[in-house]
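The chain that follows stands alone, in the form predicted on its own, written as structure tokens.
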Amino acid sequence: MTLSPAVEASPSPKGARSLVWTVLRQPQGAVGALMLALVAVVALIGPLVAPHDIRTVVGIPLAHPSHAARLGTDVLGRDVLSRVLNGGLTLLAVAISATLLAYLVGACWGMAVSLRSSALDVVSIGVVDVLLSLPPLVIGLVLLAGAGSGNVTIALALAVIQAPRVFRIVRAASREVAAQDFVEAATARGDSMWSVVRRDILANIWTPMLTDFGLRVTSSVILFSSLSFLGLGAPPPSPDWGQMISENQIGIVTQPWGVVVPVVLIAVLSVGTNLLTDTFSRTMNNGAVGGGR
């Protein structure tokens, strides 16, 4: 994609609609969108149509599917279907909130560094390299051990984990744009750093940022599910799919639905996001719809 000033690089509403339809017309993009829509419906509509309260015991523990419990019961005798329908909203809310916060910090950090002195750049890269050398799950466990468990704390921990990765992506894209003549001209005429970032740099790097955002959401979903599996999510009886997998793994042989259904839904969400972001990235790289000239 040829870089150009922000006025020309920003996509018009018509161009954005054209991009959406171009992505959805491709089989991979359509499948990804359908998978995401399925998970979104389960997460958003599920709590309204769940047949039982998430705390209600409807049968003996680990009972097979029946009229009273369509997917059987969990280790405490609660309805698996009701807990599945109530467990997706928390997962999506935490993953998306954490990714937005990571982008707020990492993207601003990366764009600012691309316009500042080399000393700040070197220090930032050193800090990021140290953070990236640590396993994400270990960082999450350390932060949660110090601050306590809970969805808000997990969202903050995930943001800390994701922000350095966002920084690397945004910094690389921003440095390429910052070397262009129109950015140098804006700096020379006295435009503030944030004005240059907003009008010239951000408008030219929104495509890789949007593509990476989808991947960050997927990563946050997997990390959140992993932490919930380890018992660091919302305290019981609040359900989420990762916590359900942990709770019901003991009965996976006799009553697998309490584990299989959450695993499938997490997989559908992750695969659907990857398919959609990959299609979007290929569409932009092929120049089917462009933001700039």
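Between two forms, the rigid core is defined as the largest C-alpha subset superposing within 1.5 Å. Positions refer to the first chain, counted from 1. Owing to the predicted nature of the structure, the values given are computational and were not obtained by experimental measurement. What changes on going to the form predicted in complex with its partner chain:
- Core-superposed comparison between the two forms: the Cα of G32 travels 2 Å or more.
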Contents of the next structure:
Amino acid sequence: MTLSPAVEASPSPKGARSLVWTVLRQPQGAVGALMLALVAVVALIGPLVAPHDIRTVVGIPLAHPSHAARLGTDVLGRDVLSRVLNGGLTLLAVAISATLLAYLVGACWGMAVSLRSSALDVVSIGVVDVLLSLPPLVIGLVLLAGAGSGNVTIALALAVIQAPRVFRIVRAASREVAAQDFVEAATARGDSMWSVVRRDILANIWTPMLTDFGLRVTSSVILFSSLSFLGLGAPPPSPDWGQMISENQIGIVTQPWGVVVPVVLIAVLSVGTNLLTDTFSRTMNNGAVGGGR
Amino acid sequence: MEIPSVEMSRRNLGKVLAFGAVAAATSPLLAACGPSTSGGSSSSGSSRKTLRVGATGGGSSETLNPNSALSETDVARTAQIFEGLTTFDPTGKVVNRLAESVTADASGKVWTVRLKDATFHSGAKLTAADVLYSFTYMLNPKSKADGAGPLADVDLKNCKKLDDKTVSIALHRPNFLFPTLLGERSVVIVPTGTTTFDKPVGTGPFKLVSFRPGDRAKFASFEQYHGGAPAIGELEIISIDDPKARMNALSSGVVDAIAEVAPQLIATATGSGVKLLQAASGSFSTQYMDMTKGPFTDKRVRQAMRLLADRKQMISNALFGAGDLGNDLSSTFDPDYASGLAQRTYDPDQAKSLLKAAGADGLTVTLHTSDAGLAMLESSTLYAAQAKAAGVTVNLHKWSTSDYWTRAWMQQPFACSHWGGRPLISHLQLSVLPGASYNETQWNNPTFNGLVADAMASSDAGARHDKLVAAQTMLYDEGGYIVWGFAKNVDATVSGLSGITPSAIRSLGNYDFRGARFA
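With the form predicted on its own in hand, show me what the form predicted in complex with its partner chain looks like.
Expanding to the full complex; the earlier chain stays at the top.
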């Protein structure tokens, strides 16, 4: 009964809900969640309340904060506040769609090899190990340099980077489940593979998958920002935060806000994620899921 | 064109690989922090004898060959060692350098050059034979010399030495603007027999002491220089690629002068101990349309696109005010520049009606751009926003600096370019005349070609001027360039350094340190 949280968790959403509450009751988890929520609010509500268009020139470049531009102007004379408020949505949209795509490929692949022949499993692990040995940023640079940058190509590049990682997690989790008697019984009963995956595997591994999904989204955000900073992000006038840092860094002495605000937002996002995922993994390792406490 | 494929991409490589470039740029600085070993103490009174200059380098491919110099440090270094027959003064006017006089016969086809009494760093005297050898060397395709372009009209077989100090240069066709072409920085005089530039020998004010590509070159003043030995005893030209690192090197005293202060950093350069050198220049980043492709075949569309550039805003916001308005023509400092044409202004309404007349209202175009030239990306971003006012959608396709010149430039119908400051005739020869290496707009107009050929063949300066103005008017009316402005040459030095006159041609007085001295 104490072997694995994934197996122990009941197939109902109750296990996940209890895991989330256990995490949020811990101060670290609560602070992390709060930080994530803050960034999400800026990204989602921002475009609705931004005072200016992201491409409109509102004054001289690198102007200090004023009534017209609350956080001053950027390196081209556009409103920093409006660009910050508009910069998060694309970032989150690209990161989430890239992660969904990575899951679509990585999770299906991982569950398939855990149920099927060991030959396929060995080959897949080999391929994935090769992919994982390449630093993510290098993969991104190569793909984007070849295909040209844009939000769609960035999402695809991020998916290529994340899919092998998803594969590893899902494969490991579902192998443990697949070895259980009830799966063997279902297979012997003649249930279709799809039915086994849906009723037995997926139902048992979706809690760790959900946690991993959150982690992947944020690491995608950070990768996207890094690529943007290196000049491989979406073409101008895209206001995403990584690009803002890159564009405005030359004026940091004169007008720091164009750099500081996006830096803080990205920092809050990544620190928040780390706090939250740390708490999650600790909670799960302690076996404090389900009726643990 | 400054053979942009390499020069410009290098300049901005720092942006792509920001951390690496900063690190690479800083490491030579650390080495420079040591005590500057000032050599002789022959010229007393001056406590400082070594002038240290920082400029954008070109990494390991930096060269001392004046005929393949690309990066700023290449240009700065070769300018110390080598000299041409003519050069340009700070206003861009042609003046003699190694030539005592340059005179044409009545036809403009034969030029007589009388040489100054100059000495090479090797101790040998400059002679007419060296001039003929240098021309032969540059025109030999095997040399792959940049100087072959400006000398293309030289009829080598009919060039001859008249006496030790006088040479007669024959041309294939009349050209009364030949002295201007002799001033191109690649057209230098080397000693007879020169084939390599590992140990470069020239007639310039400084001779080479040591050189490490990507790092620095050290020079010593040349005591027998024909214009008198420079006041500065030693000179170091150091490669610092990142604009911020360059500024930091100056303000922390690691170097005494830096070339090319980024417009965004001008405001930070006004502190104590630092002074700015500024000169109106002829260099510009531009958006251009290929006149043979898509909507741009229609003259009215080109005119509309030119009316959609808010030039004033581009100067104030892309160049931080450190620039001058452009009128879709080059070489504003040239005496033959068509200064009488009305300044083109931002006029979305007229652009709209021109587009409507051309059946192109609601036009959507893709502008290919990159961070490959000063304010290139910034001006393109502003242009895209400005064009909206006439219902024109300009989508930006941003290329990396390393890919831009090889994969987009001269291949896409609407793209950007960067040009260094050049006299009018040199610029036209490179950009719009038959055989131009960089005919970005695919301009090909027999009437225009005739006007320019007539101008070159005209011995009367007034008639020449009129013909060149007529030719430029054609470019102004129908051409494919959007020349919105010219960036100033902005450099900075420590306040104790004097004697460098800001130049329209290039940074730090066209890298002329002959008169430089410390207070």
